[in-house]
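First, one chain by itself: the form predicted on its own, in structure tokens.
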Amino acid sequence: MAEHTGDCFLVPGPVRMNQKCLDAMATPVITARGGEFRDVMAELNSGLRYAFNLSPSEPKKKTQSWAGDDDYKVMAVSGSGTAAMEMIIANRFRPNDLVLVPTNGKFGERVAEMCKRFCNVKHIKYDWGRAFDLYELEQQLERKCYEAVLICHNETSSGITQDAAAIAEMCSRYDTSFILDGITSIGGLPVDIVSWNVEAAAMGAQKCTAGPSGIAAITFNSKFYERCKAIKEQDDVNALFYLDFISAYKKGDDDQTPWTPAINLAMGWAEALNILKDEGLENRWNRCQQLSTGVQNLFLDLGFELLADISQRSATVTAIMYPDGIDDKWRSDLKEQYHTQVIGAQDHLKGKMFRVGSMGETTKEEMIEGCKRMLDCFRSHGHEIPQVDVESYF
């Protein structure tokens, strides 16, 4: 196996770019409005299709590259994957609307946080990295005064992955419109949009398609374009202009966007997607699952504790806590002396925890490097660590 050197770059997002994704952006400027962005556009809708694990579109213009044949279209959103959640929400939901928000770290209570500026929320705040009560989810959609259930899919605040196949069941049996924050699971967790049933869902490029940050894009199906439609019709719609949504579709079928886009993120994203599409998103899924299930395993076997429960740890990020007398001193080191990074926790327990990224373009060699890296930084600060195999993991 190839040695890994230099730097080791393992945080949940922004992720490192390939070469290909930044020489893209390194293209001169051209404009918004003519035949040549419309080119980049269709590339990265069909790429954008390709991720969400929809049917496929042709890559070329006048096409209609957003939608394929199922029920579904992509938009891209010049921002990052809350400005895309944004637009969800904000055109969805009239300001009296009930929405159901369940949630078990920061991300989700961003999503909560979002919902109250636009609409009204019941949210259910579960203790970070604890699975949500299926049951308590349950008899609250039995009262059937809920627009929405409204999960971030993957919670890289506490690296834990929501049971999104048993919500979605929930939200059909009920009749209750499904909404997915994907922003780090779609590309590099199974995600099935279709069979879910969801009506609208986020991602962020910078995540686990490897893209560059600042871009976004979110799929919909008929039902919410209706429903937004109908909102904006009847004069009801929260106030907005730039993530209008409706402004958005009118352009969608032209490879267009109302507002002047971000030209050189698109063309980035778009060859970031096109590995994608080489590696094969199955194959992706797959190695995000192989790293980190050999994190898990090798901070477990070295009596490490992990802060999400054991049935539904995420693939793409493993939240680990500091043993005794260890803090974020631990992490700094392991920049300076070891130049690996990963990410610290946030809120309520920082300096209690570390992160461990394992989406995107990552090697198995980097993650195995940086591992022993992560080992030799907690022997240097007297943490007792027997020395193991660490490849074997892998």
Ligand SMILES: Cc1ncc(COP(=O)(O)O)c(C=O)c1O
Contents of the next structure:
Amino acid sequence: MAEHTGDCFLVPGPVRMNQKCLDAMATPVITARGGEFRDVMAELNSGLRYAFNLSPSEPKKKTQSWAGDDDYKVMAVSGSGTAAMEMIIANRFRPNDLVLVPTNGKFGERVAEMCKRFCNVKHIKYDWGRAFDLYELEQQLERKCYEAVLICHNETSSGITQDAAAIAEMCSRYDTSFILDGITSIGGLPVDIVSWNVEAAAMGAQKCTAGPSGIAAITFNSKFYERCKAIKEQDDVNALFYLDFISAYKKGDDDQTPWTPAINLAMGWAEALNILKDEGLENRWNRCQQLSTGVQNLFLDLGFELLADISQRSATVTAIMYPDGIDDKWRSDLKEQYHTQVIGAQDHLKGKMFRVGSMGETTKEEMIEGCKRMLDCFRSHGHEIPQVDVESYF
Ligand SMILES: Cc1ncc(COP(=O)(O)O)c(C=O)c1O
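Since the one above is the form predicted on its own, can you give the form predicted together with the ligand too?
Once more the chain from above appears, this time first in line as the rest of the complex follows.
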């Protein structure tokens, strides 16, 4: 097996970009309204449909590249993943609507916080890394007072993936809309927008699809569009301008955007999505799963504790508790002395845990080398670890 040399960059996004993606971004600027940019948008839309696991579209302008033969369309959004989620939430709900947001980490909590700006929220807060109590969610849905359930599908802060299929089934039974923050799931682990009847979902370029930071996308079905349109026509829409969904929708058929698009970022992301197409979506899911399973088993065998519940550990990020006597000094030494980057924890877990990303185009060789360096760094901090065959875990 080829060895990985150079630094190891194992963070759960932004991830490293392929040279082809970087080269595409270095293309001389084109106008935002000409035919060349429409070609870029069409290619990007077709790649987005692939990453969202939707039916295909042609990467050609004037062919409705944002649509397919399912009920879903895709739309690129200038801004990071948060802008895409804000576009969904702010346009879809009226100030008087009530939504249900169960959370078990920082990004779910952010979804709840964002919803509070635009509508009423029932926020059910579980401990970070603990699976949702589906019985409790079902009891809530039985009340039939919720316009939608919103979840952070893959909780990057605590390394847990929600049981989206089970929640989707409940939402269908209680005729409640289901909305996903898929920012670190879409493109990296199995997401089935169509069969889960997801009304809208957001993804960020810089995560599982290894695109540039600062551009994101949403997918949505006709119900989402109809609701946003009705709310706007009734003049009940939340105050927003830049992220107005209906303005953007009107430009979709022409492969256009209402404001100046992130031209070079779109070029780079379209290329990154071509690389995803070449690898194959399921192959990417499988690679992410193989890398994360390897990391999880290796650290568990060495006596480390993982934060997330065993049955729902994420394929794109693993949250590992520091052993006694170790803190974030380990992480800075790992970066400075071992040229390997992982990420720390957020909020109350700061300094108590680290997170290893297994998304984007990360190779097995890089993960193996990175894990060896992590173990060496723990040893250099006085934490005893036996010699192990790291390769055998992958
Ligand atoms: C699950 C999840 N949601 C939302 C965000 C915020 O996305 P962005 O930083 O692209 O705005 C992140 C970023 O790490 C995330 O992991």
